[in-house]
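Given as structure tokens, the chain that follows is alone and in the form predicted on its own.
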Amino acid sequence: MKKMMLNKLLLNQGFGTRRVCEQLIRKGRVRVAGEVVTEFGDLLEPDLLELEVDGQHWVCREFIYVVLNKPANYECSRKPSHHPGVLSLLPRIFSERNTQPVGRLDHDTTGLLLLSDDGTFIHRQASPKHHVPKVYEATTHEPVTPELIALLLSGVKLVDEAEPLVAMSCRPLDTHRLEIVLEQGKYHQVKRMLAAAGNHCDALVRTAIGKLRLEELDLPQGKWCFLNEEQLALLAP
């Protein structure tokens, strides 16, 4: 990120229009590096730069990373219609960012949720063409046979799709749970494969995103959290 005076860098960030970050200027509710500035004042270097506004810690970043813990009942959409938005679990600032989610998971479905408001990123994880494993664990209606497994693994047709679409990889976890792993994303892609091969899908939960694995986050249903330097290596290149 280059140079850029305080107001500047606060509309950057998503704090507000530019008249709204010079009025919390001029009103002393910015802090830099712990001290009240009310003015603009001189260029600053903004990568990793700490703020206060109006008591709320922020650390300046070019771009948005981050992870949820998607709970049910919450759409993958910044204009949601019949549940809250996946948005209204992070603070304001994000949506003035224009974060948004990094692919979609069904509102019922829970589980590991991309963010970002980096365009070239979003594309990379969410592209069939980079061919990111997506990990989930699915709930099922009927027990999980081997002929089911099977049917995944060889490809099952759907009735919008001019091919049969199959798993990467499949395996049963216990009587009525299997984890599936695919790449293509397509619209309710598990619970469509599932019904397709005779079965039903009762929940989901996606559990991964390329390398990186829910269950190594420690990270609450609802909950939040950047991605570092080593957990964004995790995903897609």
Second form
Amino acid sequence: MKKMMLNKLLLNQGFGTRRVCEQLIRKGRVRVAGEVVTEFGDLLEPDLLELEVDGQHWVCREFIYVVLNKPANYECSRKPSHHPGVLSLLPRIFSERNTQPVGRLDHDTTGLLLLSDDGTFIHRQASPKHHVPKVYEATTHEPVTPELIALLLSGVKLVDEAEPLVAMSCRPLDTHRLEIVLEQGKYHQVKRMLAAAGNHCDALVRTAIGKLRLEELDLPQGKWCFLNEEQLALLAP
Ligand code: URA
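If the structure you just shared is the form predicted on its own, then what does the corresponding form predicted together with uracil look like?
Expanding to the full complex; the earlier chain stays at the top.
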């Protein structure tokens, strides 16, 4: 990020309109590296600069990359209609910065959900051209059989898809659970593939995206964390 004055930095980081940010500073509600600052002051080096605004700690970043362990009964859409939106689980500043889910999980699907305000990153992650594998654990209504696994691997035809949809890999986990890996993210894809193969999905968890695994994040349901450089690298195709 290029150097900027404190009022511009607050605006840039999503603390409110230009006027709101100026007032925050003038009223002594902002600390920079621990010190109260009441002037717009000199140009600051923003990367990883630590601020406190009304007691809220904030580390300045050009872009936000976050992972949420999504609970059930939250919607990924920007205008949620039947359940609260996933952004309600994150600090308000994230919405101010236009942070969005990368792809969507159904309201009843749980597990790994990336969110970011970096348009290039969102596009790259969501695009099927980049083949970032998504790993799901599905609980099935009917038993998991070798025939079901074989069908998901060879491809199932869905009514509104021109080509059969194929799992990159698929394996049984127990009598009523399987792991399925997909490289596309079509609407209700796992549920529709299971239905087309004669079973039914009772519950669905996304356990990994690329090499980023939920179990390695130590993130309880409903909690989120920033992704560090190492974790971001695990998302490469
Ligand atoms: N496939 C589904 O059916 N639902 C999801 O939420 C994700 C993948």
